[in-house]
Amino acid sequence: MVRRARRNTPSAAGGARLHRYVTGPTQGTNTVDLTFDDAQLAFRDELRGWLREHGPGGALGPEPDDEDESFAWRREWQRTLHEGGWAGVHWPKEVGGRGATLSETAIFFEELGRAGAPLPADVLGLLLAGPTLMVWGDSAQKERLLPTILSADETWCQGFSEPDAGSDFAALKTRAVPDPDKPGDWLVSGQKVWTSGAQYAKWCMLVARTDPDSGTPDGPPKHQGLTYFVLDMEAEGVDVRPLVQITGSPEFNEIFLNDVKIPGSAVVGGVGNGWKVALTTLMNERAGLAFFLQVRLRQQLDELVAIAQRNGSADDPIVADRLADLHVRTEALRLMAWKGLTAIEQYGQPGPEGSLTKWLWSETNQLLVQLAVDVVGADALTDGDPWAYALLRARGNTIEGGTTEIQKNIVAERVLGLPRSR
């Protein structure tokens, strides 16, 4: 088993770099202007501040290896960024938020990584639970659930993936039918599988099949008749297992349902209509990721250009070749991110370009880690090394999130308009 080693800090002082942390366009329609305007520098410079006083290292100390310990370490943090008014700097002021713009969200997350921050603990209810109420919750449950998001008092998970119904979400299994004993409530079994942080959560974002005659061949649509819950994860009959990955973490769990009871005042959006809803915390799912990752990625590459300069790694014209693929690699992945954001400030909502930075930085953050075991060496391959751990935990990259292979799909018809296979 090789234990996760945690990085925390920035890239390693003394070695060239390749990139300045010179980001932040206001946008246009039609172009993007890779400058901050006084408003979006006075957001990066108060952030910056705060950070300095209040993160990693401060009073919170390191990031503790064990799971469970490390868990609560991050819901810790969370509270600070929540007493401090950044844990849902994206969210409308009236639910508690900061009411940040989308590029003030983008520089949010673009200085959390270069502070060497982690997310925080509920980064599933902060970025898909939350925006997902907000659009199609009830009032009960906006007054409900929406506080004790941010506060990290409560946590979720997302109950989407099943055996069967991964990269075909549509095609899931698990069933809700009417309570006999309480005409209105719901009872639901099946299967959910590579939920992340189940283990800690107290609500699920769980989609079930509430009319079983959607996906037979005389009903309608397989993606019709489904619908959105909000899943008591304490509830009788709720059965969590651990999924140890090849790290030795037990990051993801399998959820059993046998029979468990859902009032109707649980019920997002309304019977038969879980399919748009789903899509809403789904346009949500990677908001804001893109820029913590590029900027972690450009650390990791700082580091590793390190090395390769202080043992000689670098003179090798192989070796500094595909250093130079990665810095290019990891360019385009931060004006990506920020194209993407463009985008959605004209269109309102996020757009399938979204698959291009989620494909280039799943194969840009595996490449990465593969040549860093050829500059680092047998290290790199040692129990509790922070490479060993990165290089493992890079394998799923290309799985977690929509498969590569699902993303070069959304990006063949829906950006390069070329015909569906099927």
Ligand SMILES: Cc1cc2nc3c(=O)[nH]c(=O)nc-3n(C[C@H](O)[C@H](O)[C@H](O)COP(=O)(O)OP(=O)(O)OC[C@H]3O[C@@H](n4cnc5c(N)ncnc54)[C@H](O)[C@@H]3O)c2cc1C
Contents of the next structure:
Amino acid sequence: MVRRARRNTPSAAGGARLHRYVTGPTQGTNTVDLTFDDAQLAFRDELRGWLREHGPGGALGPEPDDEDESFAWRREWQRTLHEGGWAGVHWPKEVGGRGATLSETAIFFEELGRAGAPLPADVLGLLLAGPTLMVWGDSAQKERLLPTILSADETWCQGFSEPDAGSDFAALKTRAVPDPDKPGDWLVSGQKVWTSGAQYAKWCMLVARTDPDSGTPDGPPKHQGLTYFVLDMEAEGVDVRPLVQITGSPEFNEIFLNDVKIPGSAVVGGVGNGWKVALTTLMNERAGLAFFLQVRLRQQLDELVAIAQRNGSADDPIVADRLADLHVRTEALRLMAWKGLTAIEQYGQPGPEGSLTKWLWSETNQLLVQLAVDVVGADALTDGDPWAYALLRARGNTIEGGTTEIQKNIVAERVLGLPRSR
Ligand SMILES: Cc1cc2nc3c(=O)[nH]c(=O)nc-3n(C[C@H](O)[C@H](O)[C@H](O)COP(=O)(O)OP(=O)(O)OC[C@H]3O[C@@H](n4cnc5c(N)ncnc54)[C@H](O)[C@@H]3O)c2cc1C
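Form predicted alone done, so how does the form predicted together with the ligand look?
Let us now look at the entire complex, which starts with that chain.
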């Protein structure tokens, strides 16, 4: 088993800067203006000051290796962010957020990455469940569920994928039937899989089929007849079984549901409307994260360049060529992330170009950790070395959050306007 050793400190490669970490856009029509205005600079400086005091190098100690301890540490980190008013940075003020603009949110994630700070424990709650509830939840749901997301007192998991429904998520088979003993309530049975963080979660964004005819030859299409529920993970009949990844860490799980009672008040967005509600969740999946990930990628690359310069492998033209390719990819990713943000500012929602960012980031991250084996040497394959963990964890990058093939389909059909594959 490869012990979980991660990088949470900024790159040690002080001399190997090939770029500026942070620039920023102001709104433009067809161009991205990569300069900050005064308000954005003030926001960034305030955050930098706060991170110096509370983040890595300040009050935040090192992340433990153990999976459970690491989660508890990141929960504490989220509480610290919450106390400082930084947990729901992009959430509106009326629900306890900071009310930051899109650009400020991007700055927040870039600065978090730049400081080497971890993501908060409940990324799924903050980025997916919270924003989905803000759009589709009723007032009782918002009042009950949003505050504990911010404070990390209750965390969330995403129960979408099933053994026979991943890329084609509308094919899901988990069934919800009316509870014969309690009209309005539901009984849910089925199986979810690859559910990250389910072992810690209090709530699950669960999508189940409430119209048994949907997806049958004579019934309505399979994406109709789905309903989105908030599942209480402590309810009777919920069985969470960890799945150990190639890294040796059980980051995700199987969830078995056996006649689990779900109250009617836990339906989000109305019975039969689950597809639309789930699309809101999926559209929020990568909000802001691209900025965090591209900075982390840059830090790892800087570190690798510095190692290659120190141990002489940078003199090998093939290694130098691969490093240069990674530099170009990483810079393209940074610009693409800001371009995507400009598109949201212009059109009000993320465009399909987000698929390009996911595709480029996951592929580049895999190329980088593979090159690390050649540059760093045997240490990069040794238990406990952060490069070894990174190498193995990166395998999942081209699958999680939508596989590369699915991203390519989206780019082909919706960005390039090519004919649909099916
Ligand atoms: C680390 C990790 C964490 C995850 N966390 C969660 C989570 O928290 N919650 C959750 O619900 N899910 C989670 N997932 C599941 C993830 O969303 C699915 O694995 C992913 O959507 C792919 O589905 P699948 O595994 O069923 O593969 P499949 O959809 O069966 O795909 C198998 C292969 O076929 C290809 N393929 C499928 N359809 C097409 C097509 N139309 N055109 C071209 N190629 C195609 C795929 O690209 C892939 O190579 C996680 C996965 C990973 C790796």
